[in-house]
Amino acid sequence: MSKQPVMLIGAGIGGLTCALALQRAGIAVKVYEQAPELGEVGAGLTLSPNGSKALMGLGLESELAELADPPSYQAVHHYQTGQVLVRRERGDLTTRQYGAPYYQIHRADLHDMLGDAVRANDPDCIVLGHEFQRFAQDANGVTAWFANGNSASGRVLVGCDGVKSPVRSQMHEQEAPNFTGYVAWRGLAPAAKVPAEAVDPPSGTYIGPGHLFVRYLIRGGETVNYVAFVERDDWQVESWSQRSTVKEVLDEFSEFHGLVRAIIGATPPELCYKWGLFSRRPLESWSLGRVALLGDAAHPTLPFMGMGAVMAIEDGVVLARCMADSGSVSEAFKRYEAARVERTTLVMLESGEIIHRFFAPDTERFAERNNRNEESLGLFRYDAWQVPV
C-alpha cells in the first residue's frame, strides 16, 4: 500500500486504539481531534474479557492491572428488597475461561493510557484543536477539511467520530440519530462516604419496572461509578448531556433499595450528569472508497450490555490487521467488514432488547428470562488478534 498515512477523525477510545494498532503495524497514521486538549470526560466503563485481551495484545497489561479494577463477582439484585436475583462469578475465574480479566476502569485513566502509548510512539501523531467539516476523495488518496482551515491529505480516512459523525453524515446524507426514549444519570461518588454494604460485591446492578441501576468501583474501590437509566419521551435539549442535580436522581430512585439511594446522596454535585441515549440504523457496510467508519460512528451501541467501548476496541484491532495485511484500499475495508459487521449489528441488537428484560414489571422473574446476556452469547470468547481477517 500507498505510505501515505491513514487519517482518523476523532481521539477517542477508538480512535487511539486503532492509532496504536497501526503504529504497531509498522502504518504511518495521523489523528485529528477537534478538542483543543486531549482528554476525557465521563466516569466508568467495563472491559469485558475480550476488550481486556484486544488491549493486551496492544501492549497495555500491566498498565490495565495498574490502573482497572477485577470485580470479584457481580449481582443483579431486586431493586426495593436488594434481593440477588443472579450472581455471576469474575475475577481469576473469568481469566481462566476467557484467557483475560473483566475490568472496571475510568474512562479517562484508559483514554490517558491510549494516549500516551500512541504518543510514546509518535508525539506528533495526534493533531488537535481540527474540527472535520467535511472530506474529498479520488483514486489517489483522500482530502480533509477542517472548521480552522487547514487540510490534510492520506491514502484513506476512518471516521472514529461517535454517533454524531460528521463523517457519517457525508457518507449517508439526510441520516440523523434518533432519541430511543431513554434518559440516563451518570455520578461518581466517594466510596468512603457510603455504606460498606452499598459496594458488596464490588459490581451490582439494581432492577425494576422501567428503571435501572448499575453501580460499579473503580480506580482501587475509591470510587463509586454508576449510571442510572430510566424510560422516557420528554428529552428536547439540544445538548446530548447536561448537568443534572442529585435530587433530581433521587426523586426518579424514590422507590429503590436505601443502598442505592445513599450512593446516590453520596454524589458531589458537579459530578452528576444527565443524557439521552441516542441510535442510528444498523449499516450493512462502512466503507465508501477510501472512507470507512469505526466504533459508534459505524455502530451506535446502547450501554445496556457494556459494550460500545469494547466494540470500538475491537474495531481499532481489526481494521489495523486488515490494513497491515491487505494489498490494496478496498481489500482491507472488505475483509473489516467481513469481520465485524456481522458481530456488532449482533451486539447493536440484543443491547436494545436486554433492557425489556430488565425494565419488565415482575422483576422477581428476572433469573427466568436471562438467558441471553453477554456470555451465553459467547461475546466474551472473541480474540480481536485472532479472528480469521
Ligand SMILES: Cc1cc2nc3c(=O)[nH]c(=O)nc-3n(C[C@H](O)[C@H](O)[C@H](O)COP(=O)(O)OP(=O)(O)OC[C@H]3O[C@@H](n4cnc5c(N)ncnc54)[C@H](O)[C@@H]3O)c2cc1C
Given for the second form:
Amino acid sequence: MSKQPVMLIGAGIGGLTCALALQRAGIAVKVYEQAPELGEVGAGLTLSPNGSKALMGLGLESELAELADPPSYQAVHHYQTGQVLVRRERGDLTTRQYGAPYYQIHRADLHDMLGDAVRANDPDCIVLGHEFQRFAQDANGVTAWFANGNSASGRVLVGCDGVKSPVRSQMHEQEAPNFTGYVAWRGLAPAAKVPAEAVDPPSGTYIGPGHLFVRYLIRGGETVNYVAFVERDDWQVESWSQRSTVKEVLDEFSEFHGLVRAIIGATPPELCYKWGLFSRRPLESWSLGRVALLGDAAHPTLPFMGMGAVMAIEDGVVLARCMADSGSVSEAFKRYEAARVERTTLVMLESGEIIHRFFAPDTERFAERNNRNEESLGLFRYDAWQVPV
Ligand SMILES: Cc1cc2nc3c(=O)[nH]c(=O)nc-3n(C[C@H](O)[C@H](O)[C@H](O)COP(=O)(O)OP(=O)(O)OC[C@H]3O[C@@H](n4cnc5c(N)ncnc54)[C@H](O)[C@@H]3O)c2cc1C
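Now that you have shown the form predicted on its own, what about the form predicted in complex with the named molecule?
Let's see the whole complex now, leading with the same chain.
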C-alpha cells in the first residue's frame, strides 16, 4: 500500500491505541485532535483481560502493572442490606484463566501512557487544535479539512472521534440519538475519607430497583471512582461534563446502604458530574471507500458492562493488523469489519439489556438471572492479536 500516512481523527483511547499499533507495524500515521492539549476526563475505567491483553501486546505491560489496580475480587451487593448477591474472583485467578489481568485505572493515566508511547515513536504524530470538519476522497487518497483552515491528506482516514463522530455523520445519514431514559453521575472521592468497609472489596456494585451504583479503587487505592445510574425521563443534553452536586446524588440514592452514601458524601464538589445516556443504532458497515470508523464512532456502547473503551482498544489493534497484512485499502477495511462488527454489535446490544437485570424490582433474586454478563458471554477470551483477520 502507498506510503502516505493513515489519518486518524481523534486522540481518545481508541485513536491512540490504533496509532501505536500502526507505528509498531511500521505504518506512517498522523492523529488529528480537536483539543488544544491531550487530556482525559477525571474518571476511572475497568480494563477487562481482553483489553489488558491488547495493550500488553503493544509493549505496555510494565506501565499497566505500575499504574493500574488489579482487584482481588468483585461483589454485587443488595442496595439496602449490603448482602453479597454475587461474588467474582479476580486477581491471579483471572490472569491465569484469561492470560491477562483484570485492571482498574484512571482514564487520564491510560491516556497519558498511550500518548507518551505514540510520541516516543514520533514526536510529531499527534496534531492538536485540529477540529475535523469534512473529508473528500478519490482513487488516490483522502483530504480532511479542519476548523482552523488547515487541510491534510493521507491514504485513508479513520474516524476515532467518539460518540458524536463528525466523520460518521458525513458517512451516514444524520441520525438523531435516542435518550435511553437513564441518567448517570460520576465522581471521584478520596479513599482516606471513607470507612475501610466502603471499599472492601476493591470493586463493588450495589443494585436496587431502577438504581445502580458501581464503585472501585484506582491509583493504588488512593481514590474511589464511582458511577451511579438511575431511570429518569427528563433529559436533553448528551455530555459527560455537566456539573452536578453531591446533594443531588445523595437524594437520588437516599435508600441506599450507608457505605454507598459515605462514598457519595466524600466527593469533593468539583469532582461530581452527571450526564444523560443516549443510544444509536448499530451500523452494519463502518467504511466508505478510504474512510472507516473505530471505537465509539463505530459502535457507541452504553456503559453498563464497562466495555466501550476495551472495544475501541481491540478495534485499534485489529485495524492495524488488517492494514499491515492487506494489499489494498478495500481489502484491509473488509477484513477489519469482518473481524469486528459482529462482536461489537453483540456488546452494544448486551450492554443495553444487562441494565434491566440490574434494575429489576426483585433485587434479592439477582443471582438467578445473572446468567448473561460480560464474562459468561466469553468476551474476556478475545485476543485482538490472535483473532483471524
Ligand atoms: C461513565 C462512563 C464509564 C465508562 N466506563 C468504562 C469502563 O469501565 N470500561 C470501558 O471499557 N469503557 C467504559 N466506558 C466507555 C468508554 O469510555 C468509551 O467507549 C471510550 O472512551 C471510547 O473511546 P474512543 O476513543 O472511541 O472515543 P473518545 O474517548 O470519546 O475519544 C474521541 C476523541 O475524538 C476527539 N474528537 C471529537 N470530535 C473531533 C473532531 N471533530 N476533530 C478532532 N477530534 C475530535 C475528542 O476530543 C476525543 O479526544 C465508559 C463510558 C462512560 C461514559
